[in-house]
Amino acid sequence: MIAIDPARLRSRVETLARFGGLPGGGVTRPCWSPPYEEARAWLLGEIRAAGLEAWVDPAGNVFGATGMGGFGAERPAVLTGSHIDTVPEGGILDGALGVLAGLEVLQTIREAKTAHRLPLAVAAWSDEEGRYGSLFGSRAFCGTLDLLRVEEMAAVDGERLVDAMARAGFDARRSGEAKAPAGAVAAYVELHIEQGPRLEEAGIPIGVVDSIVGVRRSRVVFTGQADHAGTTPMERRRDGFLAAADYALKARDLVVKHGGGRSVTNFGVVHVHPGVSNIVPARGELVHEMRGPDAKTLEALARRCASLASRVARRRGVGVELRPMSATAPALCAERVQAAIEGACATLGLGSTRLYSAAGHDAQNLAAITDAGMIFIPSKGGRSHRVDEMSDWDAIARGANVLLHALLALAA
């Protein structure tokens, strides 16, 4: 039975981890950064060394393929992939596994001369982690990128997307040219670590994803009054940070109460201005993220949180402004792709279970233009977005082999 080369896949995973690698383990490799551009150049070299065609589109997405010179509706491709950018102090598998396993699968199929009717391709989508714009590359490819907002897209530290892309040799204003022709993708399958504990705790080797959560991010800015921290009486203070803190705690309780048991929320970025110990903060700024698998629930939570922000601001005598940053809709995975994954598991004698993805992925954008799905493998301890993120190497090989047979079934 055709199978991937586990040693070759492991070698590529470990080599990619060196780009932006940290002394104590883990990786910091944000999209468009120098380590990312070095990794992109390395990946293009690996794609070509594997005997595949290689190209980069105007949104910075990297592709490798068999039997095609680009995307076209006349011969739609079965596509796999993920991303090679990371969060700060992230792990070596989040995203990278799906890209390198996809490359390994395509190389294995080419070397074995295994017949497949449709062409196969692997993608490394740009800025999946959303330093500048969440799922940026796959949104551009799928035609859902808001081109009017490209000029204003920026990282939380203020760096503009147009400047970051220009430094890497790309024109952000041309990102819309990355849109694939209608009908150019026959199916999409993404292999990923689960990033949670469900598979490991259940002792199940493969997760067949049936849906992917939507993610909403907003800046919430409370503006009060700067005052002397020693001489201003407590009852007269209009503290922007305390309003932000009050909102964060109450919003968490609101999501827990009204989120249907599957919605989550986080405040991962906090800015206080002017940010010195002897001045009452004039402004407290949060980046508020909410995730959930149900679109109506997410929309209701957004309305409730907007109302909550107004109430907190009135009670504390400050102003408030909500600035939407990004929003992705929950997506259902295609039954046809789920069946192909389960068929691959049966062929390989592997147990599987259906489950939803609690993290956002490029697959949810692809689901808008084709039949899309995902394969999960267990994460050790459920850990991800941290330097000790890992999966067992045998689990990685199993996931790659499931991807191989699922892609062949979809391309047959």
Given for the second form:
2 protein chains.
Amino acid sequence: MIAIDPARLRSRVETLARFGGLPGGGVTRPCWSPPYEEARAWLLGEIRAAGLEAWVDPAGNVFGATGMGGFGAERPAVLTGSHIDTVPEGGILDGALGVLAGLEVLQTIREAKTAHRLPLAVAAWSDEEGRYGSLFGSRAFCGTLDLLRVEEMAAVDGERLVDAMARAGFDARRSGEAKAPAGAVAAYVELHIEQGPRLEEAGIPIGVVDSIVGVRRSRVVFTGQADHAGTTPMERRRDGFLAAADYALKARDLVVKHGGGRSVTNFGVVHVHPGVSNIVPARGELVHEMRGPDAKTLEALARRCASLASRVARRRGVGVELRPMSATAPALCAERVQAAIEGACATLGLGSTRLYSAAGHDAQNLAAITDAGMIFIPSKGGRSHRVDEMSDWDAIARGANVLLHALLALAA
Amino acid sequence: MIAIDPARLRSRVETLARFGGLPGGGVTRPCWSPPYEEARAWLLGEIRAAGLEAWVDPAGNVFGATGMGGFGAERPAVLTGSHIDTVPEGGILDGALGVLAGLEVLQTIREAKTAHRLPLAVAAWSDEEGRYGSLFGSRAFCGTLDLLRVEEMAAVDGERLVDAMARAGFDARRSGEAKAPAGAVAAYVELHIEQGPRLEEAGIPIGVVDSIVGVRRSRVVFTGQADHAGTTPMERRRDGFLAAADYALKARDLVVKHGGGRSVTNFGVVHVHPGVSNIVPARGELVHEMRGPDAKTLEALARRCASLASRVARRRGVGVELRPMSATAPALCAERVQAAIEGACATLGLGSTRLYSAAGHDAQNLAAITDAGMIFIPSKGGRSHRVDEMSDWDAIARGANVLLHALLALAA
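Next up, the form predicted together with a further copy of the same chain. The previous block was the form predicted alone.
Complete assembly follows, chain above in first position.
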């Protein structure tokens, strides 16, 4: 039975980990950064060396393919992929696994000369982690990028997307040209680490993703009054930070209580102005993220949080403003793709279970234009977005082989 | 009766406000910054033009004097002063008033050829607001600067004091040479805006300060675990920010409840690491400031807050570290100086009341080496450390004339 080369895959994973690699392990490789651009050049070289067609689209997405002449050719392609950007101090598998396993699968099929009716392709999507805008590359490819917003997209440190892309040799304003022709993709399958503890704890090697959570991000800004932190009586202070702190604690409890057991929330970005020890903060600013697999629950949570923000602001004598930053709806995976993955598991004698993805993925954009699905393998200790994120090398090989057989089934 | 020139004083206040002046009013003039250095050069010129002796010591403190040849001469000097640095987006009077009123008083006395047994001097102390270390210049002058810490002193943006002072032409390591000889200062009186609402609300023109609050600053660092903000179950998160938020809200209530009605607290600096919307914060960091006029109460509050921090950390599964940054003890003003100020008020027919200062001042350092006191005038609306901080020009003239007569009484 055809199988991938686990040593070659591992070697590529370890090589890619060196671009932006950190002294104690883990990687910081944000999209468009110098280490990212070096990694992208290396990846293109590997695709070419594997004997595959290689190209880059105007959104910076990298493709490798066998048996096709770009998207929109006569026969639609069966596509796999993921991303090679990372969060700051992230791990070596998140994204990288899906791209390099896809490359390994295509190389294996090409070298084995295995027949496949439809062409096969692998993608490395730009800025999945959203330094400038999450799932940027796959949004451009799927035609859901808001081109009017490209000019204002910027990283938290203020760097603009147009400048970052220009440095890498791209014109951000032309990202829309990356849109795939209608009907160009026959199916999409993405291999990824679970990033949570469910598979490991259940002792099941393969997760078949049935849905992907929606993610809502808003900026919540409480505005009070800067005052002297010694001379202003405590009861007269209008403290923007304490209001933000109060809101964060209560919103967290609200999401746990009303989220149906599957919704989560986070306050990962916090800014206080003017940020001086002897001045009462005039402004407390949070980025409030909420996720859940159910669209209605997510909507209801957003409404509850908005009214909570108003109550907290009123009680503390400050103003509050909610600015929506992004919102993706939960996405359903195609039954046909789930069946192909389960068929591959059966072929390989591997147990599997259906589960939802608690993280956003490029697959959710692809789900809007084609039949999409995802394969999960266990994450050690459920760890993710951390330098010590890992999976067993055996589990990685199992996941890549499931991808191989699922792609062949979908391309047959 | 001898009196200051209110128009000349106002003109100098308005001129000084232009160094680091902001478009909508107010000033940003941190110590050692380019606008500060320009303001310092201008002040030296004004002192000289007023016919006073002028010099700068190794800590960057600026002095003007009449009838003396520097500190440690035969007769001790009666000293006044304040500072010309400001907080970011501060007002035009905080500090500036005490320096320019002192200059105006000395110039008035010199021009009127009024007899005074002891020499008179005015100081502009470096970095009162503590960009690098609060009350820096007066600490150096009073011999309480910890020279071993000078190398590590740095602003919140990371800039080191030694570099900032070197840019201004000073060697920070030599700041200790600014120490005044024992017995060089006969008394110290500082004129300042109240920075709170008490005088205005009571309708009393002059405050005679009887004590100055002690200020404690600590860095409180909660360390949890960075995790993926989508895939990590809510109950397993070890969120450094939510722990910091919980602590801040509870510590605020604790200080209000156990602070004896006169202690205050603030969290003006907040940092979250890694600071990304889709990562659970591994670390939440606060600068916790507490002030109070009573040393024992302040000590007890610090102990209660330390145990609160441990409880919050334990309950939330994170670690916590408290790093003391600075601590000044509450200072008592000398009865002799308070009497001199009250005598000046009687001479001028002005009502006065004794009160404590809720803000730290250079006078608290001077209180350790001489008889020290402070004169307060009302702040409009109690506003302070804000661009719209202000007092009436008439109130300013009244305060300067009280300073004039108090200094003459102490120098007689």
